[in-house]
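The form predicted alone is given below as one chain in structure tokens.
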Amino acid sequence: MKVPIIRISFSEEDKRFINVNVKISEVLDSGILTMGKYTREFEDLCCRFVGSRYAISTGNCTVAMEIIIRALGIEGRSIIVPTNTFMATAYAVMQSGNRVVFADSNRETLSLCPQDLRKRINGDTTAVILVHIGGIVSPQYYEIKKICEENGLHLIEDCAHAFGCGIDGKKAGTLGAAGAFSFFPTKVVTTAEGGMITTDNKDIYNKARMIRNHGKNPDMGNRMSEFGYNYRLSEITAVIGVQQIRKAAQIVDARMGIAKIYDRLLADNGYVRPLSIPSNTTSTYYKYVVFLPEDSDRSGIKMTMQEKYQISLTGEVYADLCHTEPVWQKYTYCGKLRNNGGKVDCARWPDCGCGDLQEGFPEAAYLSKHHICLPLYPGMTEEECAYVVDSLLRTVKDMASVSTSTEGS
């Protein structure tokens, strides 16, 4: 049996909805190829699904995050980001003219560690980005929110993994000042490329719409009143978005059903431990995370699963932490080039500290080395899930036996 990393499935019904002879032709005939009726419908459907007052579609999640920061009026400040995230979160901070300050994670939540967050707050800290890693809203969300309130910090959500997730009945994208979603092909719902901002804040909404569209202000006859750029979504992409959001509940249910199968098959197995999902949170399982035994060879396990069992395991969340990326040898944490003389092209250097390499994230380091993610997507059968679990347990058991016999020889 062969189990791929992902299957991106569009049913015949889906294809009929997106049919080039109907919807796409309609868009082409209208002459409105961007920011038309399907873009508005896509945004409206996202509002309803997420439960936000406003939604603004964008070209991708990275620019959605950047737009939120700009709409909040943050510039030349520091923003705290977990080192255990995709680099796009950090890039959005740098692209908006701010400095990244990394923080450690809690190995049991995959998310920001509140205790370390407190330590990272300094005089110019203005915001915290809470990343819902793997499609899980941290059970420590309320503590993180309180820290932000006590220190007058904006709480921004990176919801790239978390479409449909929530805590205590409230969905990701409504837990902070604003949230940024991704519709990349691997995500819970996809438009191939695309992003979305959700917020209940009218000022953020109005500013974000202008920044997305070159800074044009509709109240001033589309004169440029904001520093914007072309961050728009095309109408053709929005057509796919409408189809995906209309069936989002079905997609979410399917993912949760597959996760339950994994939960049952992995219960009390004695070798690996699935990440525990708190009872007051709802996960749509962008990733199904499994912790390996302490001394496991993850690369060897993944290779054996691929070569012996033809099972492709997905990427981790994350194997390479942001603060370890080689980019920092060339750039500072505010996105300025380091020159050969050791100085930095930053007006505030060296007082800002943007040139000092950031280190010391032990919990995130542990997490990065001790987990894998199992394939999970709509259409997976129980037979496939059972094959994945059986192959994984056999692999871990066999490698543990080899390790034990080697130590004893």
Ligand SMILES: Cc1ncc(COP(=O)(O)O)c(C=O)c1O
Contents of the next structure:
Amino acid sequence: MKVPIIRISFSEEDKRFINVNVKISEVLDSGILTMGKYTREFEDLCCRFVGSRYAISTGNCTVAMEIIIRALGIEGRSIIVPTNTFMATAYAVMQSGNRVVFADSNRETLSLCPQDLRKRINGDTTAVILVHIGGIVSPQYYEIKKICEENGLHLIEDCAHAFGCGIDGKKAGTLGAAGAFSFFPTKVVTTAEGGMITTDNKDIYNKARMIRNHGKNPDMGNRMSEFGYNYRLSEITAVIGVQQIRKAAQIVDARMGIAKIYDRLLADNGYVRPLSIPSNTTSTYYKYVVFLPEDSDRSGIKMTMQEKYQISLTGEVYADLCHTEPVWQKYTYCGKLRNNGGKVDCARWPDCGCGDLQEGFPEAAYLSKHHICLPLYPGMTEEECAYVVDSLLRTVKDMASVSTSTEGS
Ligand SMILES: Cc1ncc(COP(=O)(O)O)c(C=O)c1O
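Now show me the form predicted in complex with the named molecule, since the one above was the form predicted alone.
The next block holds the full complex; its first chain is the one shown before.
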């Protein structure tokens, strides 16, 4: 049996679901190829699904986060993000003219560690980006929110992994000032490329809509009253978005069903431990995370799974932490080039410390080494799940016995 890393499928039924082909022809014939009725429908459906008052579609999630930061009026300040995230979270901070400050994670939630977050806050800090890593809303969300409130910080959500996730009945995308979603092909719902901002805040909504569209202000006859850019989504992409959101409940149910099968098959196995999802949270399992025994050779396990069993494991969340990326040899944390052979001439914020390499994230470092992610996507069969689990347990067991016998020799 061969289990691929992902199956992105738009079946004939999906295409017929809302007549994607017909609607794309209709868009092409109408001449309204951007910001038309399907864009509005996509945004309305997202509002309803997420439970937010407003939604603004964007070209992707990275720019959605940048727009949120700009709409909040933050510039030239420090924003805290976990080092255990995709670099896009940090890039959005830098692209908006701010300085990124990394924080450590909690190894059981994969997400920001509240104690470490407190330590990183100083007079320059203005916002925190909470990333729902792997599709898990941290049960420490309430503590993180309280820290933000106590320190007057904006809480922004990176919901790239968290479409349909939530805590105590509230969905990701409604837990802070605003949330940013990704519709990249590997995500829970996809439009090939695409993003969405959700918020209940009318001021953020109004500003974000202008920033997305070159700063054009509809109340001023489209004169440009904001510092904007082209961050729009095309109308053709929005047609796919409408189809995906209409089908979202089905996609989410399918993912949760597969996770349940894995949970059952992995229960009490004695070798690997699935990440436990707190009972007051809902995950749509962007990733199904499994912790390996402490001394495991992860790349060896992945190679055996691939070569012996034809099972492709998905990427970890994350194997390479942001603060370890080589980009910091060239750029400062405010997104300025390091000149003078690595020496920093940062005229923007004297003494901002943007030249000092950030380090010291032990929990994120632990996490980055000790987990794998199992394939999980709609359409996976129970038989495929059983094959993945059986192959994984055999691999871990075989490798453990080889290392014990070598130790003894
Ligand atoms: C946590 C996280 N944030 C942001 C992004 C960026 O999303 P996009 O590619 O839509 O800009 C990603 C993409 O994978 C991500 O994983």
